[in-house]
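Have a look below at one chain only, the form predicted alone, in structure tokens format.
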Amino acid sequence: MKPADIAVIGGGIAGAASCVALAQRGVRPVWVASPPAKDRPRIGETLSPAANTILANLGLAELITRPIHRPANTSFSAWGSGQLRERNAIVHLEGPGMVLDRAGFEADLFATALKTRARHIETTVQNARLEGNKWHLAFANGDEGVFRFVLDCTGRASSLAVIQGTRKRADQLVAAHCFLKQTDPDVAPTPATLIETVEDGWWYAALLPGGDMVISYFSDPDLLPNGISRDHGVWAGRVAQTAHISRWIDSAGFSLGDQLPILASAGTTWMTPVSGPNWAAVGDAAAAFDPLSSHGMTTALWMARQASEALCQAHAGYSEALDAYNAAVQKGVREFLLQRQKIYRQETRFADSIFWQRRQHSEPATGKPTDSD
């Protein structure tokens, strides 16, 4: 392989969004990803209102037209009281938010990318070092390269950026999460998301464009029960003590039959450094918040787009864009967290629970993901 200019790394919706933000610049990145998975459903399929001037600007905007995805019109919390009230999309000046066939997005934007004439590499990144002002990778397929600039997109792994910075963390939340199918199909479920705190956590749960619920436990590692995701019945009693989830679930003709949840991490954690002279994070490589922010892709993709333009202009010879694009996330991440602060607090009814008291105190702890059951 020749040396290169930019080389984007990871496949996601940050690597395909930055590979279409830097073709409306004129560039035409090497980008390292492999396709996404066909085969499994994502969690994470609401796209905030935020994101339809982000697309409309990439000129992405058309992909949330298919009818795979639904409007996210309406929502139910019981957050900070035992009732639920309803929340609808009318309050939002950038119109509804979206229910996202999550893969259905992902292939389509991947295609759309492919499309910029990105010279697609399908393998991923073994080593990578940084020599004088050039980045040396060594991809998996044993080809290696020497690029100037590198995006890193590989999501919360952040491949290249734990070289360049510190990852820091202000909680260990984890999410439970799994797919049920309808049962009953002469019911016809409202199409909505409803939330719901309980003692150790939060729930989530929203009926899919596909006809499918997703439902989501978020808690801390060690607060999880044992064997949650390997003993049916651990699951099961711990769903059946939600108040409305479990009403709902049954109410729309659904049942978790022999569904087995799936652990995934969903803390809140970020880079600092994001970027550097010749590198820069995007999406969750960077910055991952809480779930409970439905804020996730379209933060990536905002980030796609700036970071590209500050790649861009940093090729350009002015340096200084890199340093606006890490203070801008910096500032974003610590309003996120005050806000993060202020809608914990406002659930007080589970005052003695560790898991409240722990997003009482503004302070992010520092370390590493880890992975728990």
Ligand SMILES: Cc1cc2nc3c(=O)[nH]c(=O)nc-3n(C[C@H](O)[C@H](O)[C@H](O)COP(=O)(O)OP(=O)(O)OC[C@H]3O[C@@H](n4cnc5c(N)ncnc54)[C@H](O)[C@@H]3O)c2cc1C
The other form holds:
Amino acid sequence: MKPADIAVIGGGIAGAASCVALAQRGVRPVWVASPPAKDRPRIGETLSPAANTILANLGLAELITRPIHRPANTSFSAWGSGQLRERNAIVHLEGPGMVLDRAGFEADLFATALKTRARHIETTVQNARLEGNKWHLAFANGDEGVFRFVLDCTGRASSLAVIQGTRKRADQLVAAHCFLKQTDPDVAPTPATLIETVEDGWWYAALLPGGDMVISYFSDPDLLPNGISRDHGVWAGRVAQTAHISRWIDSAGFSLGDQLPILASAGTTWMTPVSGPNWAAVGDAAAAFDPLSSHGMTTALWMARQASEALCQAHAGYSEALDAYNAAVQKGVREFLLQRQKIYRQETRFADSIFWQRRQHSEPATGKPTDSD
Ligand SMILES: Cc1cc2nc3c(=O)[nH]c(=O)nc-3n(C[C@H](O)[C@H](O)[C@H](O)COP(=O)(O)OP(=O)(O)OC[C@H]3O[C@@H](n4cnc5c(N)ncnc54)[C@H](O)[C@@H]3O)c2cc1C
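The form predicted in complex with the ligand is what I want next, because the block you gave corresponds to the form predicted alone; please supply it.
The complete assembly is shown below, putting the previous chain first.
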């Protein structure tokens, strides 16, 4: 393929991994991407054990061996019961997952992708249209480009996929999260992840490899208390209602300080289709999952490999390859929705809660609550 044959749009895990996967096939795309922000932490640090094989196949296994990351050996959860249960990574045949320095991982992956044959343009796509069988892209830097194939790796925005497909949404889950500093350095906290359910959602906390702690409250926008992202008292009040998370923050020597939480969309959404004759969506642009699964990064890496291969096959005349990619992603979404319902049904203590009802009584094919339109 010539440089202008294919454009990869987006500088997250999906975009960078797509450049790596295309380079493995000798393809040199144009990569439209801004570098990841290094100066602020990013939520989403748990890399599932299933990622180990995919990273190895992409030639990226070394990325997670740096000491800025740590193995995810221990997790505790109070899900379906008030008691904490411990799960040890020794039960995973694929080896442990990892707790990543997420910003460091993304920066390393971005740097690796820059070393491939991708032609990097540091800008964003402002406008895209498909004319005949060519994509016409207008960039924020004023340039324009015409491409035969495009990989949409723009995250939940699905900037190009929305032009060709329809967005489906199972729920409106939102994450209110913040990063805590240790205020009592004499305590050596357990390197662990903790999950706890509450009436209107669930919480998780994780000790990050760099020593900070991330805490996040997951609920629906209409169930979040007023002012949670503006009023520290409201946020602190919610944290205080947890049994295990609040105790861990205190006992591990952390403090909420005066920080307010950041809100982020965390719902399960996906596109139908996720590919067409000259495009494919990769990562969250194709399907974004409830973070309960901790599979977002792994799925993005898997899709990058699959979509890149399908695109190369389509270029060689085997256009069914992109249909097969779409079918594989849609199958994955259906399986995830069933799994999601199974997990939410394990929590039976909040039968009157709208949050839990929405997830426990949902359509298997759409994940939507059965009582909704
Ligand atoms: C609260 C929360 C917790 C999570 N926890 C985990 C976890 O523990 N483990 C896990 O595996 N996953 C987790 N995830 C999911 C994971 O973060 C995502 O699945 C992953 O970031 C997807 O990568 P991506 O490259 O597809 O998208 P993104 O990371 O969103 O990257 C998209 C990129 O495209 C760029 N972009 C957007 N529009 C344009 C445009 N028009 N032109 C050019 N560039 C554009 C963006 O700036 C961004 O750089 C979590 C998600 C949330 C919300």
